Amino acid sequence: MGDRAAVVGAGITGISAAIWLARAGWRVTLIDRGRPGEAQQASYGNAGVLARSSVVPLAMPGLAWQLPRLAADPGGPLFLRRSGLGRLIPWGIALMANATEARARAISAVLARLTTDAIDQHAALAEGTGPERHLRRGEWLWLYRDEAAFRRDARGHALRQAAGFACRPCDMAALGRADPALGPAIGHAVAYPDHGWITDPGAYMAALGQAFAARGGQIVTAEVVAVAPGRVTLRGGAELAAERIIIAAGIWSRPLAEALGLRVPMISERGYHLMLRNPSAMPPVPCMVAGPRVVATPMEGGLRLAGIVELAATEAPPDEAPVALLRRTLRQVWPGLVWTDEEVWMGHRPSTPDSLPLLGEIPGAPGVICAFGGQHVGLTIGPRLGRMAARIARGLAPDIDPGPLAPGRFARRGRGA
């Protein structure tokens, strides 16, 4: 068969794995229901931020006491729908088992190893191929109502500082001059230096797909219904043979991996974006509005507001309430903004109860490699995760310890993994 690989999933992790394998001289087939950069992919609709400092896990100490308040708060970032509760409950129990000081510190340290070089990983992936024009570097602003609200966020900022990411307080007068549309609801802000963002995630992904094809990579538009060692089965019965198979299909990876006997306690944290076309103003760099955890990112196509955690069944239709929160946040923070047109989008973050992706060969399925579960940092870590998956496919060790990301860790540790 030779050095032939199949990559299932054309999001940022999958396209990264495919490109790095192609650069190593492998014959690679990339398979997805849509082309790279199309709207059904989380890589299309994310906030676009390369959030190097996103090292705070979802499960933090005190989460059990905060969840009821968050779920009941219409101005908060969490929306809970009854659909899909059967799967959400065991995932939530496993999540709570990670909500300790020791686990939060341990998980944060692993996340830091994945996120710290994110901008360099994107630059290496895109170098000389055209997609690099969509990469920007700059600060990552966090906006607060006042200094007291910032102090209440101290635990997360402390984890970031422990990982080497120190923020600086902003001069509010200078911030107002840089962003004249910013309203009086924001009284305090801090900046994390040396971050980045993608100015058009969809176009960036499409350009990466074109770069892969230019290297001789094959892109197959089809639905994968089963994976087995040496073989990928498509809807309709067609089969593709491959020496190595990388599953990098986000939330859709779960049934493929579970059919091979792997326990995958992963749910969709559904996220939304509101894209404003031709806005009257835009912030110069990405901003996190800290209360509702809404991100505002300046892009080539306009201003994108994104975020929200909606826990619901994967197949449930989009809801109006999360989009309404995005609109309220916009009006509170940039009250005078106007625009000509808008796009609303909903997608799926593949989230594990320990906030870490699955990376490595599936036990009992030689040659089948997991590379999924990027949760809120999927775009940030995708090039690194895909590059490490490509190394594993080639029989090489990743450049960081893959142990905490092992696909079989949930079976070993049980519910609290």
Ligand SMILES: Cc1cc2nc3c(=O)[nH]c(=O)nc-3n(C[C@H](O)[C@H](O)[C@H](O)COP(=O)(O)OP(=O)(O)OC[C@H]3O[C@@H](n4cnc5c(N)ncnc54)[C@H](O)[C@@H]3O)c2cc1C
The other form holds:
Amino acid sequence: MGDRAAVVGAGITGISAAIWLARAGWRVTLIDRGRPGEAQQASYGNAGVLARSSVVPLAMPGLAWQLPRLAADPGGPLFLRRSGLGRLIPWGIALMANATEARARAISAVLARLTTDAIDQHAALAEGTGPERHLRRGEWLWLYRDEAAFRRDARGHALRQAAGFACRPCDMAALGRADPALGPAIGHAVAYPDHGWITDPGAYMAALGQAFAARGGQIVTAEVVAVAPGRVTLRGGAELAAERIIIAAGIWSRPLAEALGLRVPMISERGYHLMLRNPSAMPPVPCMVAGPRVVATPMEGGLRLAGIVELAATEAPPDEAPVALLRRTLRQVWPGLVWTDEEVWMGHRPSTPDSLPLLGEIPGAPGVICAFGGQHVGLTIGPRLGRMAARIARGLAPDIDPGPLAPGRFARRGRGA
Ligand SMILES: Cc1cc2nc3c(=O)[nH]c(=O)nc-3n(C[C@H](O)[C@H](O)[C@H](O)COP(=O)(O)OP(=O)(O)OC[C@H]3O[C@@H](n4cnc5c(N)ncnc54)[C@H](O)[C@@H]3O)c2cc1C
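Switch over from the form predicted on its own to the form predicted together with this ligand, please.
Complete assembly follows, chain above in first position.
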């Protein structure tokens, strides 16, 4: 077995793989078009929540009749644009095949194995380095208009409970004292204990990059145009040799893996954030506003509202309607809030039809390993996914059954996991 590895993509997954391989004594080159922590990464702009209890797959029973209603609802989290429909249709058909009670339960159990130790995985990744200062532990709140709205969400909460994540109702008066900007639109809330969040995802990623470099890891700023067993080709023609190559390029992993013959029915679930600098108040812990599915997270740089699922081509420009929904949600839930500056951002959740990532060696491409597809929980599971990819690169078995994550699963059955 060799000891030289190349990792394509310096998002949370790639950087974790790179750090764990470097800790094992490997010579590692981490290649990215940009620097770790820059805005091209989903790992930069996410809501920052280490959502251990997010074990509810996208495809749930009843999705077929909910989708048209969701797509037509201007106050809902789903935005459909015509661009990208070509890829969306086969993905959507595969998604529907997973929208059964049995599949939802099976997928949820795998997700739980990936998410359950997320906080410890982040702590282990960042241990002894600067990045650990961005890691916070705390509750994860879900905010509802009233108790009836909470009850309508029962199926998701039941799946979380089955995975060992039980919530408790909040005392609304105490919540109002802890979050003085919270308005009367919220009449019911529940809290999931033992969660966490990253207080500045961009700075966290940059600091992890520095920690990797401090261990002797090499960071190359270049675009990878092709991967083959033993070799990575950069734009301009330069080549880099490595016994093991990990593809961890988020949504952009797809063309690199497909060129090796792998079927990757993965699309971008585009999401947005609105970062409010110097807000007059902030909730003390991350909150999910349940109707529009907008997350509000207190961060070092201010209050971040993030969410939206926009189904459109990866390369299509950002749109204004999703940002307008973030603003409306802000006005409804925290009506009196003021701030000085703001940032709007759009990024890509790499999403498969079974809500599970691809992890493992690509069939027919010895030494080339997939580690992508973290969808809505890619920040949460990134350290574990990268660490498991590093173990596979070293010839070791991952510490959880990788079967449901096998990269070839879509070729074998043409759908689902
Ligand atoms: C609005 C929003 C909110 C979210 N909130 C949360 C949350 O609260 N909690 C959570 O767990 N997850 C959340 N996510 C999801 C999470 O951010 C992603 O799933 C995760 O960051 C994906 O990480 P990654 O390492 O796979 O990819 P990325 O972070 O996207 O990194 C991929 C990297 O690969 C590089 N790259 C791509 N192609 C090439 C190439 N050919 N050559 C060189 N470099 C290349 C890119 O430049 C990039 O740096 C959210 C996502 C969005 C959009």
